[in-house]
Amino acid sequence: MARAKKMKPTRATSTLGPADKLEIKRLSNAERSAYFSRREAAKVLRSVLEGDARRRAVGSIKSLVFRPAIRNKKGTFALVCQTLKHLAIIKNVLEASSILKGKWKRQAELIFIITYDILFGQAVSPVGDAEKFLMQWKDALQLALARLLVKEKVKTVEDLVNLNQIPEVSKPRYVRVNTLKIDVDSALLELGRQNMVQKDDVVPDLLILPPATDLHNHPLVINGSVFLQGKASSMVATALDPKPGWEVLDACAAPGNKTAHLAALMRGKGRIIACELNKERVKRLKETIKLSGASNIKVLNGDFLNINPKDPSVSTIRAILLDPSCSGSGTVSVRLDNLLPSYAAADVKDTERLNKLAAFQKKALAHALSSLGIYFKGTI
């Protein structure tokens, strides 16, 4: 007879107490995971509605979710998106039913990812003390979203949702070959088995597959032998072109598919520093790092504008990479950024952060065109 698989301990299930977790072993596997899902969503959506607050994202939507610690990627990533697309209503109605308050608060993402199950998504099962407290507001949840339904003068929740959003963008998927794990032509015949595959006429180590392909589970994205990368995004180290054997630098490395990029451009040989201030972005550099097996590459936790290219450490840099943070108004779609709360909320303070940014992106460029005058001085 066949063994049942023993459910691995994970933070969620750590905190429940004995009689929840004998309820989740009760539940068939679409309630198990999909309760699973609903915890590795509300950690995701704290991540992307603090790095929105405060307009420095640790990563995309997308990245936080296909990062290697999230276990169910689609329940998880289609939970995020969905959350976000009605987190304008699923706010009002939770304000007009006076429950985000007290401990609650402090549970607000887990709050707004089951308020979507009950409101919009499949059915919860009473386990867990959020969806216990929440199925109890059912009733009042439902009667708030029907208020909403009459005082926005709509009869639909695609029409109340469709007020506030814009069209999608079909765009092709682009995928980076890994080539420190796999070639080329390796990876098309692989990828080609299942989609329609074509190489970029730019961009020598990058492949075109159908807009919308699922890929999150292919075994050479889990393994690294493949990212998802886009094409403006991959063309940067193309542009750079460092040889074998350089020393480079990345001046603004994460979430690291550049710097990962410039390692398989060098074939692993040479070293690579790759700079990055944000400490929890650190984190997911040093993850794809870890996934693209690279292994000349040091993380340099500082800010680029600081180091001193007098500095014997960073004195035989061939080249800098330097792709500072920007606006991303290009890549809205890509990204998802227009399901954030601030896409919604443009107004002065947008402005004043573009010409903050335009300000950095200068003084970044000129300290690496002065580093460069130094690092080469004699040879140009």
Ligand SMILES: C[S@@+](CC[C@H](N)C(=O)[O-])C[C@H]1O[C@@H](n2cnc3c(N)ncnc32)[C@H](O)[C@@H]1O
Second form
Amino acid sequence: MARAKKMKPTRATSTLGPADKLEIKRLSNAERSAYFSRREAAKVLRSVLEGDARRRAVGSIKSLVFRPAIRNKKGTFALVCQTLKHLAIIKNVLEASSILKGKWKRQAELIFIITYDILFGQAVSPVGDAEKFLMQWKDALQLALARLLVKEKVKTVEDLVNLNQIPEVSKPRYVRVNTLKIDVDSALLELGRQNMVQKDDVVPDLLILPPATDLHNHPLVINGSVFLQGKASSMVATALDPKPGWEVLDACAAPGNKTAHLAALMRGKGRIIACELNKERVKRLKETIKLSGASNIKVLNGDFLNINPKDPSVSTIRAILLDPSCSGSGTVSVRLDNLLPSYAAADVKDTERLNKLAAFQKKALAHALSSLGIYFKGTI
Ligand SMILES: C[S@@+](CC[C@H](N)C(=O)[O-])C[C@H]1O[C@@H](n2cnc3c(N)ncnc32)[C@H](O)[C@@H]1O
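The form predicted together with the named molecule is what I want next, because the block you gave corresponds to the form predicted alone; please supply it.
After this comes the whole thing, all chains and molecules, with the earlier chain placed first.
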């Protein structure tokens, strides 16, 4: 019989008292895993909802879940998505039962997650304060849900979800081959062992797999031989068509997918300056560059608008890849933003944000065009 894996202590366990730890020890593996997934999911949900409330993306749901700190990635991802999908119902039911008060209000995300499990998900064992608390209210929660169905004149929870839901779009899974590490045919062969794969007819180093193919743990992804990069994103460096030996400026670079693509197209020869304003995102950029294996990229943590084209260190630049911050509306279904509360309600904040983004894009484009046209030797 396979021995159960010993759980490493995590931040979730380090805050538990001895009695809780004993209770958790007595759980079956599945129950224990569900207990920890709920806490991991609550942390992700908090980041997602806080970012959404401020209309500032802290990262897509996927990128938050696939961080190394999250142990049960699949379970956590499913739990976050399902809770978001049912969030309007969950909030409604909690409000009707007047449960979310005092200390539980401060742990609202965990309460949302456990309520999801109680009403729609897997059985909840009464271990952990929040679980014990909510299990006492199980009947009240179910009653509130039944009343909501009647009020909305629908028969099933699915109908209730569909009232506010934007239809999901199913897109193929695109994979860009990092030709610094592997050639396209070898990647195709390797990925083709378990999946249907074909080459894209526009971007030469792009492969197409069926929608929702899960590759995040695939060895080629982990070792940077392929990048999970969409078609639109992969078309940009392809269109720029930089030649080996060129000097290229990636003006707004993090997380670095297009920077890494530039390096592959330039076969590692020449020089790339990857400029990124946000200090935190610079870390991500550096990780991507490391993973790509490129050694000709210089990272610059600063404002692209402050780059002085007369500066001798940039005067030999031949091309600029400009991918400034945008609304992300084209990637809503990929980022799963359609699950977020703000998605349904466009408000004044959104208009302000869009105007700011548009103003920055205009400025950045003007700076790039004037730099290239007047100072740098290249063309656009
Ligand atoms: C759309 S993302 C770039 C995505 C990236 N090209 C890729 O493919 O992975 C825009 C990036 O520009 C950065 N940014 C915004 N304003 C900037 C500025 N003035 N100078 C440099 N970077 C900036 C943002 O922090 C963000 O990381």
